[in-house]
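Just one chain is shown here, as structure tokens, and it is the form predicted on its own.
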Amino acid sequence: MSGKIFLGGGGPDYGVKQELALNYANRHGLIAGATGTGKTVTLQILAEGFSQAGVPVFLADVKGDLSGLAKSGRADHKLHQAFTDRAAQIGFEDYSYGASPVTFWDLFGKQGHPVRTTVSEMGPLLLSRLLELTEAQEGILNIAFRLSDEEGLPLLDLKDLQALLVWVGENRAQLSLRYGNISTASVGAIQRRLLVIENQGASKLFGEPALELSDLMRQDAEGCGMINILASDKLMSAPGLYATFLLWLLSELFEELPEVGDPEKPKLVFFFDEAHLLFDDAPKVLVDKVEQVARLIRSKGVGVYFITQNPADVPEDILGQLGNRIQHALRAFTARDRKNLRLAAETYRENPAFDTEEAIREVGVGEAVTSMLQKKGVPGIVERTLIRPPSSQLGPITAAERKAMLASSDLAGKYDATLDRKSAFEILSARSQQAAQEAEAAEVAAEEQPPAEREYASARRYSGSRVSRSSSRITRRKDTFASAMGEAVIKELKGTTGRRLVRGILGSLFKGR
């Protein structure tokens, strides 16, 4: 390989040619366009050229057309002779049709490997964001995920965070001289909006066995990085649940990937399609942290590229950090489209051989005005290029061929059966059953007495209440198991605190790998 990776340009009409250099490759990317104009051929031809270096690629499958990356071209295809005219037009003397090396995953388990994570890895600051949570109700989950840590209670699944949180309203009142107010109301709301994204399939996502980060960035046995496709199609009825996924695939990344620096070539690629839905009413906290993460997470040798119809969609602090860009046409129909066309045109670096606002406007589908960084990390003279014709299938492989892929994969097996250990859900049951067992045994130890002697200890009894000897002052009884555990909890934790687990900057647990 050159160390670089071929986009195109040449023609007389036509700049130089583009080329993405692999050693600034992780220093992220920007595809930009109006639907229509060209974004995931591009995606599809840069995902081809990462692989043939040998670096492994992420990317999401919004339209369900990327699956051709497992498939070559071919000769026969009706866009055959435009493709090998394209190719001679930008001098892409090399061209071929060939496949790539592809695994596919999907949240639910059908279009490709099932992808979990366990609610504990998520964190509550992503959870949060999923479940559209208020500051009071996200302060109530960082209470149940301080217990979860602090108390050994493992969440692996939903069920578990849902008992949890049953757990933590019954003890509500001891639980808030530690940690605030905790309200019925608050957590029956979160216990509501878990049962929404349950329905929405996000039980899927969670439990065991996990995801392992290692099987994103793998080579075949040739040296090309594997093009990891998720299925999103589907996934995209439920958009909050597509951008928590992603942030949290990208802390994990960030979390566990050792410094490397500034590596020859990335180490993974990682390509965020609908960037809108990332930021879409997402909480300034979170978007800081966002940025916070892009920012550092390409000294691990991660790049990281925003799909997007417009670059407006993506905070302006993020866009900042984008340096690799290509733009295909913006529509300029209103003044707001107009205003967002400037702005977009403002951010590349002038070419005094044509206006970059007029040629956004106006480059035609498989075209786009480029900018790649060169020496030293500087933004290249933004040019007019056209798009190189990809070398696998255009469009979407059959359910069959996909089919047959899944079943020949390496990663078979692995992560099809769902496992169930012991976590806070069957936990919090042994001690409910337990507490039921003790207080059975009490009454039935009570009803064999001699009734004198029930009598006697019903005499000492006021109404549930009794008297203190020391003083007239009447106290409640405190035998039930909501009290029990709550001075339990409360007594544990005064020695707790020194086993209190990392997070990460977006929550996720901090493996420390």
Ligand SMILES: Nc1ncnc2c1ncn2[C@@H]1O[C@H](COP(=O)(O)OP(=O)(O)OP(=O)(O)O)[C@@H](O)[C@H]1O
Given for the second form:
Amino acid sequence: MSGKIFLGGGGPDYGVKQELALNYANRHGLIAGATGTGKTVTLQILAEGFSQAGVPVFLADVKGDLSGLAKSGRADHKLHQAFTDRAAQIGFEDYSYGASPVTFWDLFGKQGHPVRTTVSEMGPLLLSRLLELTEAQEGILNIAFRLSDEEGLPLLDLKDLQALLVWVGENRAQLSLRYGNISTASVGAIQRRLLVIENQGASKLFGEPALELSDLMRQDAEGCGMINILASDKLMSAPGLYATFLLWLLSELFEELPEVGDPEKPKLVFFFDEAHLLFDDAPKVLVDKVEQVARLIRSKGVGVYFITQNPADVPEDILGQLGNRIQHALRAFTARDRKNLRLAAETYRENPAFDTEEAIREVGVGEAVTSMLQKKGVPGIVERTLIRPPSSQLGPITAAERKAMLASSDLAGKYDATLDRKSAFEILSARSQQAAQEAEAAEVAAEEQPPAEREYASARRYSGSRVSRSSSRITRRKDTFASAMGEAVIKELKGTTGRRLVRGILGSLFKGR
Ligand SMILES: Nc1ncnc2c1ncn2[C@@H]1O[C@H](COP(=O)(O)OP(=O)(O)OP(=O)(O)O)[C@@H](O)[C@H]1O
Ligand SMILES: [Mg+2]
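Starting from the form predicted on its own above, please write out the structure of the form predicted together with the ligand.
Every component of the complex follows; first up is the chain already shown.
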């Protein structure tokens, strides 16, 4: 017998238990509804339920109102009566207050442990999306990644990529022969875009120590799944960064986790709030890849739940994969609203007791039209469900409470300080410094030569074109590679370069192994 998460009461008097089966929880889900209809509370009770069942959760806290998960609800809360009345109405006899174990994360390192990844792990496809590059610019970024592999120039942080692009610009004549035209205008455009995302805070995201996925998959001493909350209120002002980061995390989970088939309960559940941001203006290749990841990550035991105001925001192929659905009220003001409402209703297995479309329009706050996967993964008949009240605190904890929790976290100290290892930026700076020194030494040597020889030497130097100098730099790459391998970066290179050279059929979002 596998476990279930209690969602609320359905049926004519809301007395019929509605549950999410844990063994189908990896078949993804959808939480939708207009603003103020109860999506966040639904997310809160689902996170509590998964945690209770020992399943770790990752969620992005867009409005800052989910930190309350870390604190028990209280009888002196203004909604206490409403909550207990609701619990009684749905026959939820053992309703009680309690907190869940929470780990706070923050890309900017303020409201949680810093989360970082390396440029090379992010890969050219996601980075191009983040930078909003044109096709030609994306081509150059691909070349930069390739050079990073071939030349042993690890791309860890943004300044590595910036330095490598400078190098690409300087050597473009030579490189164009190998890779096709590289224009300075395109290289410059990428650099300018890098500045833009740097100003949005992306330099904090790229670097080391990079996030270890196992830190998202922990349980507490009682065996409850850890709820990982990513502070996303500030991040929302850079929606591209938000969407790219979450997509990266998803693809990373896909890559790193072993195949488990259909587990009794998920290994991790990933909630994707403001899911429309993922798909707004996303190129078809990216949507296709998200669709692929969603389909394939299931067998790794990861359940993905999209949260959005309107299900029409999620591309059809992806929507079709979301087996467990909680649809809060949708408004129908305009003709388009009505069309979306009809489309949303059509995706459910009808209940003879009511009209689905009407129900979606009518359900009250904290009430939803639900359909969960049942035996053999068949969608259940649609129900009108009054969602259970949360056990944890409704609304955010205070800044002081958060600070105390961060200080006492098991992960305190692990990610706080940035590590700046020898990588492309350092290697290229050292190279150009060395080149400058060599040039200076040659100058000095020439001064000391008798006048005739000096003239000859300087004439030779003068005729040495930029290209031939840089080509000698390029052919020296084996040495550079070897010396880089001797450094601390050795692990990185083994880890990423090898994989990058054998990129799988799915391309760069999945780094082939
Ligand atoms: N399951 C529930 N039990 C009790 N009260 C609820 C429940 N769901 C919603 N509510 C009440 O409705 C309010 C609004 O719900 P919620 O914040 O979840 O809406 P939302 O859909 O997330 O809105 P927004 O789009 O603005 O983020 C809650 O603050 C709470 O008072
Ligand atoms: Mg909300």
